[in-house]
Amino acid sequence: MLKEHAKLIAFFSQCQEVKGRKRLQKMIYILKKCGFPFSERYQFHFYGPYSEELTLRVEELNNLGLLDEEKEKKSGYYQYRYTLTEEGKNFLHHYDLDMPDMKPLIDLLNERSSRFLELVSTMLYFDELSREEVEKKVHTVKSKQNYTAEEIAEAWAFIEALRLSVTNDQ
């Protein structure tokens, strides 16, 4: 059980901070789809792939004092900010975990908006379909987002860049 928690702590130690629950869900999902050893199961939800397991693990890490969750009031909604605590950093020193370097991909993901990560993760969720079918699916399940052809093309290029980055690192 703690091994999966340790993987998340390793993630947080490499990204310093994550702003937003949706962003966190999408980042872990995309990293998982890139071959990083996260075990959380995902289902398709309102904002794309969602893992209840991830939500529970993050809550447990917060309750154990290994992760800090700050709730910030934004215009009309709350945003959550996650950072690793000193206890979390110390926990990682006591746990023998062979986790690949995620920092380059984390930096790429953190440069993008949550909206874009939602698009990329949705496209990856349907990656067993053809490119044309993926795009059709995106327009069906994400019709309210009104993704443009340019955004979808940018997402395809981003997915390819992620895959190349992972291939080059191995």
The other form holds:
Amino acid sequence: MLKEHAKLIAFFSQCQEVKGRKRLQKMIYILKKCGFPFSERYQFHFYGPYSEELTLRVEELNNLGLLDEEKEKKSGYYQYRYTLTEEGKNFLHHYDLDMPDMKPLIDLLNERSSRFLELVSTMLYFDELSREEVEKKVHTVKSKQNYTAEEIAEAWAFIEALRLSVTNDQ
Amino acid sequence: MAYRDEKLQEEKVFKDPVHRYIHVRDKVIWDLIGTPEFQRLRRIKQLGTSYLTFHGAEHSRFNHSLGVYEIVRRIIENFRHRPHWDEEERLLCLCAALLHDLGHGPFSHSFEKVFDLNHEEFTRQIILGDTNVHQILKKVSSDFPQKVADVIHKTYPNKLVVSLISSQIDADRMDYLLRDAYYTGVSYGHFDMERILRVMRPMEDQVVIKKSGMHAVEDYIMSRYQMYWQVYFHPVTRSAEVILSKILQRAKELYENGYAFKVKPVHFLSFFQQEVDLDEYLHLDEAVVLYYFQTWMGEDDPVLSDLSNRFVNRHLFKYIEFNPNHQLKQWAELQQLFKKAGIDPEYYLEVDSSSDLPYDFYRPGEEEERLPIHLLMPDGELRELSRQSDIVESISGKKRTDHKLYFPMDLIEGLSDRSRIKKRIMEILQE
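Next block, the form predicted together with the partner chain, ref. the form predicted alone:
And the full complex, kicking off with our chain again.
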């Protein structure tokens, strides 16, 4: 029961705070692609990989009183900020969850902007394609974002760093 | 004449209870409908286990796929000669609409969960692999199959084309809401689709709705909300779904432990081994699955036999509301009590949450989370729907979620009345 919810609670407990739903979506996607056992199914949407299952599970955690969602008004839109409640922190003490340490990767992800995570997650979405094809895809499906060659090169380096980080942990 | 432009000598029409008629003029569309891969959709129910709750819900993915095609055909007719619309994309849109659910298997949701499958991946394989569908699409042009797959997977560069089939207000949703409401017989779920089609306008990246059509869209959003809670997430349907998943889980476990089935489950072997190839996948439809459930009723394994009997004869689990946070201790205690009573909790005790059946309620969300519905104002400006509509704002802000505990009441009631275990189980369930 609630095993998938517990994995998300473990994620939030290692994050301290997540600012923005888009960031949350992309962070879980990238962690999943790095082999962390999240089960949420993703589909490609306008702004990259998106999981309705994740959105619903986060709402459930919020309704169960395990996760706090704060709505902040930004210029012209809202941004959501997530932190675990005390009950959320206690929940894991009663739950026997075998989850690998995500902290090093979370720290890497937290240093980056949502725009950059959107680029990385989009590139990972097409990871069955060759490097050239991935870059071509980024330019066609993300034409509006106008990612520069430097950003794409940086994203490749970042993906490599993620992979190294995962390999070193094994 | 190029194959892509070939028309049938006479228009073909399918009589349809939702759209009255479905019109086919393109040879490509007619040929696709005739392929074994598309005809297979007749043998897969659109609503999976819902027929055990709403006996009319026997409609198939074949009906729905034709319906989505027809809606897209009508939208495109309205878009002709409007700015942003490229008539060259017409056939691509029609093919993607028709084929968007091609990879769905029998009782998709449970199968995908237990066997770790993804119907979208099978859709891609059918379109790009060695199939009749692929042969037909390739006759249009060598890159046409890939384009159709890209539209369905939402990675096609022209976002307007993608949004016709997949967005917050698309042909897929409009068809299944109306169709599911019709076949289940429920009175909610209806909205004025004709009106919505008339006020849809193509823009650079998406379809938008003229402000004057806002009330029709409000009805559509309400319909989505009500159909989820009244039909899709109906607790009796979810009970059947829980049992279905448990049957598959049990059969897989028995196979892995070398159990000798009375009838060798040849159609399931690749699923048990998690090495399903396309050919095997296409051979498994609901008739085949239900045949095995019939045979499994006579198996020696009591769990497989009992669960199969429950599904086939609609002898479902009962349920109660459950708060997984506040009732965590009771959950652990129930597990122990079930074990002591000889009822395996792995197969007879389950918490089902709303997130187990992902369904996208309309949420405006935050900037760049996902694309919302936009209204086209008289001055040409675009505004997000919930900022203009109080009704949409009120339901999109609410986050209703649900958790239920499912269990076999008959097995618990069958325990001795003097049993302290039975007494305690009943106390917890009635708290």
